[in-house]
Amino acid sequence: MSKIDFPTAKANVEKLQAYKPNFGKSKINSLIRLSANESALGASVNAVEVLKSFSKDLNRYPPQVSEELISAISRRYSLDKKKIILGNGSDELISILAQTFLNHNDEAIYTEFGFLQFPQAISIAGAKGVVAKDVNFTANVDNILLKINKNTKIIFLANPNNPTGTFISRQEVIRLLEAIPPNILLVYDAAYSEFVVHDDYMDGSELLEKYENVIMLRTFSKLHGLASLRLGWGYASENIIDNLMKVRSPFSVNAAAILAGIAALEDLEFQKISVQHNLKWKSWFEKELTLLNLDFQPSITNFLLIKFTSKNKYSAENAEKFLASRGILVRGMKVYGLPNHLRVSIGTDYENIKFVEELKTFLEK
């Protein structure tokens, strides 16, 4: 038999295994979910009662920009309207962030446990990726200068950090920035600045005003709790957006979350609410995983990652077996080399309260 030859993914891609979020699994149908880092309060009502009446000219085109969810993201954040792109969650800003500035002999840096999308979009570009170790979970500023070189593009940084829930200071930022050449784009991924109370933390919107070479991210999938319609928006020069905008999708973000995320924007209320929300419970976990003798990263975030012994029954895999069985849902972090580690996300004051029950459970067994 003749061998049949089949089109190939480039070399790149055909190597890659494909980005799987992994929300966890479980028999029991009634499910807590506090392994996606979502929103614990779900979206602003006002967010809810527009999509109720979202019935109409489903047959058309959403805008390919909607000037008015940029201008309200403008008003919100005081924020020029020319240096905002909008994109169907940030994952996809950063996958064309990639494809638009990195070719096949580049570089683009990384953090040790920074978020997995920026590997991944990084070989899907072609171009080597690099990883620049952290510090005590944290990215750390003189490691990612020493991994610099002539063929280095892009520096993706994470603030706060996903799963780690650290963050390095606005000082060190401004630090990275002064240091790296203007050819070399930063971008800044601020997904979880909403719930950040912390005067030494800067969301990265401020950078434009002095720097050209940084692009911030931010989602709606966290804070205003959008996650299933994914919208997301990045903030850079006019140069990077004009450029990001030939690459992107032309109808990337579509009408319903348009008007979703323009209500979600409008309700302060719902967001001091939430935020108000997260950290109260949050010092909560803090203070009930310290009772159970059990490692925790401090974090800024909507979430935890806690620490487990590896050595015998009280792993972390057989908690997130053991909490799967009583129906809550952890993430393990083997894939980001931390296998003794789950990533617990923020939930509503049932299912905190839910969580540490079972856990204790767990431990003394």
Ligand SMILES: Cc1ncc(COP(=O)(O)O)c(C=O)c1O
Second form
Amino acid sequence: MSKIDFPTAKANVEKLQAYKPNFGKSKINSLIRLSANESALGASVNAVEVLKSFSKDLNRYPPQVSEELISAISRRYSLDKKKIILGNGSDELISILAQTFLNHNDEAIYTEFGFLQFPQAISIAGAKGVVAKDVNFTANVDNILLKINKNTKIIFLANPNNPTGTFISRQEVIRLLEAIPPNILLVYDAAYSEFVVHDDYMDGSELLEKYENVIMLRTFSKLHGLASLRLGWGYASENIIDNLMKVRSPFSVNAAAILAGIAALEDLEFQKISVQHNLKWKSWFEKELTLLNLDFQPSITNFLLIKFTSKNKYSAENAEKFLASRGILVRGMKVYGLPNHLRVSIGTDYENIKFVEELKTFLEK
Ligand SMILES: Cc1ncc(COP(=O)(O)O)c(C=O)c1O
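With the form predicted on its own in hand, show me what the form predicted together with the ligand looks like.
Every chain and every other molecule in the complex is listed next, the one we just looked at coming first.
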């Protein structure tokens, strides 16, 4: 047997790739970043203001559980305070869900073009990820149900989904929950729910009234524009929250995030303006992309998944490179198994116009 003389990570970690966002080269100041589904309008000025005077008690740990922020979430969304857990971004909550619930022989289902952190978290926990095929770039309840067996412990579902921007209806979510055994946990990731204006959509909070085996995840990184502070939250039964708190890093939510989060939640005007901006520019994008003969998925989020031809000159990869050369960052989708697609966030007025202008230049080359 050969001797290993350096520390090796767990085999399931060794074979993973670290998450690589497309943030471009930091030295270019004027980059237009449409690659990370961030808020187009920045953050609420109220949040910015509270942070300007944030200098007190830097030597102190933040509260382990911020009653103030939890109360603010509970007031804003009319939810039961006892069922709320805060996290260092919803990413942290996804990881600790996998660590808390998955044993080595367990399986966790995620959807074909679902959020990449799901398979990552499952693998790190040492469990087996099982893919349920999408239909038309949309999660499919029947395909998820087909993958359930006695080892299934979690179903991860982002609704709406990143990177497709598509969603499944309230009826389909309920059909899924009605069909799965109560020992399987549905992780219902509603990161983009605050952007959604659609009668058939549900953000998942009401599911807790009837089902114990569900956790809804939310984030301050998208509509609230606080991605840099890393703040997310979950809504689940007290038993689930208690167990997650044993695994969560004790002080993972920092004091600046708590202050800004409360201020952001209270700024209803900023939230309204952001949703309106998104709706207006999303339909503008759809018109422009149609004029350019580009295919895209109908999105209820703040980003669009655009299809390019597989022909080399006008491929997604070349479009991404061309746009980057013009200072515009978009997200290549090869890592998601969609090499002919790019995901583009809706930006400011200027950024959107500039993106379409440069895209036209690329297609006319
Ligand atoms: C579906 C989905 N869930 C969760 C997250 C992570 O959000 P956070 O910034 O709160 O970690 C993202 C971020 O892009 C996302 O797209």
